[in-house]
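First, one chain by itself: the form predicted on its own, in structure tokens.
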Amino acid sequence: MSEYNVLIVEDSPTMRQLIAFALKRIRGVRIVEANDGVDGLKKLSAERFDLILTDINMPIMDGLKLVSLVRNDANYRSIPIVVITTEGAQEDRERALALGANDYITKPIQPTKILEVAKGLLRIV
């Protein structure tokens, strides 16, 4: 059986929780949280990821930076990048897109949505 990382980088406890309730439905998924960019490029550096739920609005750095940085890096351009945000108006979707964000996810968040999102952007039939 596959393994797919996933990692969640998201300030609030709650949503990070919320979020992987809804990735755990996929077979084979490990999730590992981080509280904000700094937290997520760490994790990032020390393992492979094949997914990443980014928020926009943490602190230290936010998810935009995050996603700009991700797509700057050799190293982890590929891997595909959702970004959940409570942020709903149409230039944040497109700044967020622009910068390389696959996908862009406004809470609150139905699980279903991730994971119909989680399992596309993963290649899971």
Given for the second form:
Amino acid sequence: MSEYNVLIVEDSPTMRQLIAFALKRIRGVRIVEANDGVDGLKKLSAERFDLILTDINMPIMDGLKLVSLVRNDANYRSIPIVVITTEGAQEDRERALALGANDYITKPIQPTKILEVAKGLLRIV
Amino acid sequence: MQKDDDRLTSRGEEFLQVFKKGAEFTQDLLRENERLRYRLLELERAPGPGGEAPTHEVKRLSERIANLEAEKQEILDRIRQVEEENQDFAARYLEIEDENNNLANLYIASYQLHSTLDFREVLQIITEIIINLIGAEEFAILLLDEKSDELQAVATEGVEREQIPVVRLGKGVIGLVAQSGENHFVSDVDDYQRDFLSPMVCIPLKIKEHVIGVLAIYKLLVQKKEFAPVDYELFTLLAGHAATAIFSSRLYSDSERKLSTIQGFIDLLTK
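Got the form predicted on its own; could you also share the form predicted in complex with its partner chain?
After this comes the whole thing, all chains and molecules, with the earlier chain placed first.
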């Protein structure tokens, strides 16, 4: 049985593969992938997750909407969320954090940065 | 007379008695003296608190101290050496970690590029690689029309496709890159001013030495200040793999279209 269940919500297969590559270095991690916010919510309702990593710019439902819905749902509100986006501006960071995201990573993606943030939120020493 | 004799005898015995006791006492004194002299000799030999040890013992202990000091120094040197080795290992570990991440980026880029034969999907994947792995915000992919010798944008990000001019082979930075097959990088990314005819980075998309198009980058993401070594490797990878993927997907699309046309004719003929 896996120790940590992590949900990656990202429309780009390249990004999903890259994020998954970084997270697979965590022992006992299990990764579930979703194509957009709606798919992410569907996957969330099916099982328990310890961490969500989501892109902001996605079709159907964007990452900010997903963060907002997760934070307003008593069943999921305790799950840490990391937002991944191309936006580097401070206001985008603040917007994501104000909605309830725990951390924020900007593209281009560095696997070490993903690993560091994920380990911190999963409380892995 | 008899009385005097008895008294004399008694006094003699008393004297002898006293003399005997004196002799015994003298013997005791001599024994005690001998015992004390022996004890004194012992104390002189043994190093008491604050007392001086015999020379040979001092020498032995001095040698022992010197040996221990040498051993201590040796251990300290070894610890220092191990610490230096640890620092080397830590630095090497970080280097390998970086290499590993870079290889992962290259592997994922390559894997994704060859994951489809759909021309539009290939362009989309190239776009994703440039945004997510290189960190570019504004760029265009131009393909060469070998009949007209012109380069025309087929995909753009951050700019409208119409903004990208059609470029003749050999003309301007883009045309020269397509003609020569050599990469172009501006010397200072910070000082670069956007010019659609002269991008900050222009990479030829080549199959061996045959150029099929170029990738032109006009702006990096806000947080991307400069190119990392892995970016140049990604550019090299894009130059080859993206070109192959584009070429294969075009061939596949063409053959699919031809197959569909032929199938249409066959259907018409056999009806």
